[in-house]
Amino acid sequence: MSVKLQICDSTLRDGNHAVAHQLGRADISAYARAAEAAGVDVLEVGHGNGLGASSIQVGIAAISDAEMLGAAKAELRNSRLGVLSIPGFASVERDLKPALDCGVDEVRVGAHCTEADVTRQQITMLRSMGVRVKGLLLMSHMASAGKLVEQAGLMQEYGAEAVVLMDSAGAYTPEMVREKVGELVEKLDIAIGFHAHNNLGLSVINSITAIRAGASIVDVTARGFGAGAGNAPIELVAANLHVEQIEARIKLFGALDAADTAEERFVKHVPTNDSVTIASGIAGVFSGFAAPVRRASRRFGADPREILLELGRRRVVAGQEDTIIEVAMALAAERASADVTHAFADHI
């Protein structure tokens, strides 16, 4: 490959979803040391939804953004410290500037795949300060290749040095990856990346397919630790890079050691596919909805798979968590009405 592949390890950010954002200082420090030893290019750290996201609505983190970033930064020498910033959760003065003061080297500014314009203020401000900035297009399965080129082009215009397609729902197939990543690589002048989720069991092959299509950035997490069915596991991606002799800074044994460290310390349940996460992938619903959908299912007695399929039909995205309750209540009411109708019919 003409451009060396960059590995972004988001175990300490996306992985925070898997423990309700309860990663503590000791866990962050230990994993940051392992990631540094493994040779990851960027270690992304923070609340699962990024800077400024700790809240009752999406989950209160165990420690502050500054504490998380400080713990990780102290362990890094060659790996860059990265953060996620989603306008609406993160603000420039309250969140971004303090994060930079903590030693953040790189910021990834994210928006829904059709709303890149909301990233303009943050990307342009950060670039004017000389900060490395990448754009993220969330829920990118929901937009056509042409639309993604248009939206990524805006991020490029604002100053983003790369754009990463986020498979936030784990809905991509290898063919979709080839088409969309390939189109962005062909049409844009900046690096293109891919962030996989494993709802359909395709996170590793989708990541390798993205590389073959020209992506030069791939996101991973230890043991696939992340929202829903998890992400592309660092250990499996590293193994495939080794087998296919794809050049990258990451070390195979280091990646294996990092995954072991994560499992020993905080991966209480290795992410796997079950009926809920599979339904989420089929429906194209944000992977982070798995836990609140399960809670709503238990509370109202509605089938979680039906909730997810209805959320998919409504094209619900992150930030619309209240709709989960609305849908669960409606499905429960429909079921109760159907039960009454059947009971009445049985007595006629």
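In this text, the rigid core denotes the largest set of C-alpha atoms whose superposition between the two forms falls within 1.5 Å. Positions refer to the first chain, counted from 1. Since we're looking at a predicted model, the values are computed, not measured. Compared with the form predicted together with a further copy of the same chain:
Treating the motion between these two forms as two rigid pieces, V270 shares its piece with E235. When the larger rigid part is held fixed by C-alpha fitting, the smaller one turns through 14 degrees between these two forms.
Can I get the form predicted together with a further copy of the same chain as well, since the one above is the form predicted alone?
FYI, this one's just the chain on its own, none of its partners or other molecules.
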């Protein structure tokens, strides 16, 4: 029996990043109806950083987790309701259990690609409760295929029914997708998924390449709605599945309608690339760095693309935002020194 392709629509979770987590009840209801009609397998809902993340530090959501989940759940019949849980943001008693009471059908527990062990408690607990649970490996371009097999293996051991590789920086090429997804499909017993970002303009082909490499879950959002360069658009993934005649539950016109609905209602800006989002993808830096890099660039007079390329060389991850200031100051000082040959001349 071939594994059936699952489309996970993260418009109402990853997309929430694009509007500073301000999606409200009416928009959630309207989009959930459209996603149900389109036949998405899972609709992921919540704050951009998942359950329990609403905070001054990463942004206060317009409405509570329970309100978001309730609004979506009321519209779903065949599509499952999903949530993201990142240990640290989300705790079991305060966040996960109340979410399950709202009718959540599956939980995706995420961690940095080399830190799968932090997902152990939540995955085992959810699994023991009989809840469908998947593991997410963030910033997965930073780890080798071998390392990813090891980390995904831990999640499988804890009881995850699938592991999804997150391209948090939009840094994957199709060749990287083929290699890493292929290796995981070969070495693991559970389903493998891929979550694309569009910094290099490759989100659609990376999603299709993942499927061809054996992935059975791909993440999408309406119009690519998400932070920075955005995600793989549901409407374009559906169009390519149609053209390539790849079987899935999602309906072409339903996906097109869902994307139109999202654009009419709450997509203020369809995600596009600019110099900073592209440099971010080349550097393999988490897209959340884009805004602080732009600010540091203005403050210190350093080229934001050079800041990003240097951050990429230093392999920074989320939480290391202080490094931005240090790099920006160093680049500005270097630029001020007229007799110093431009350190990045080779790259431009």
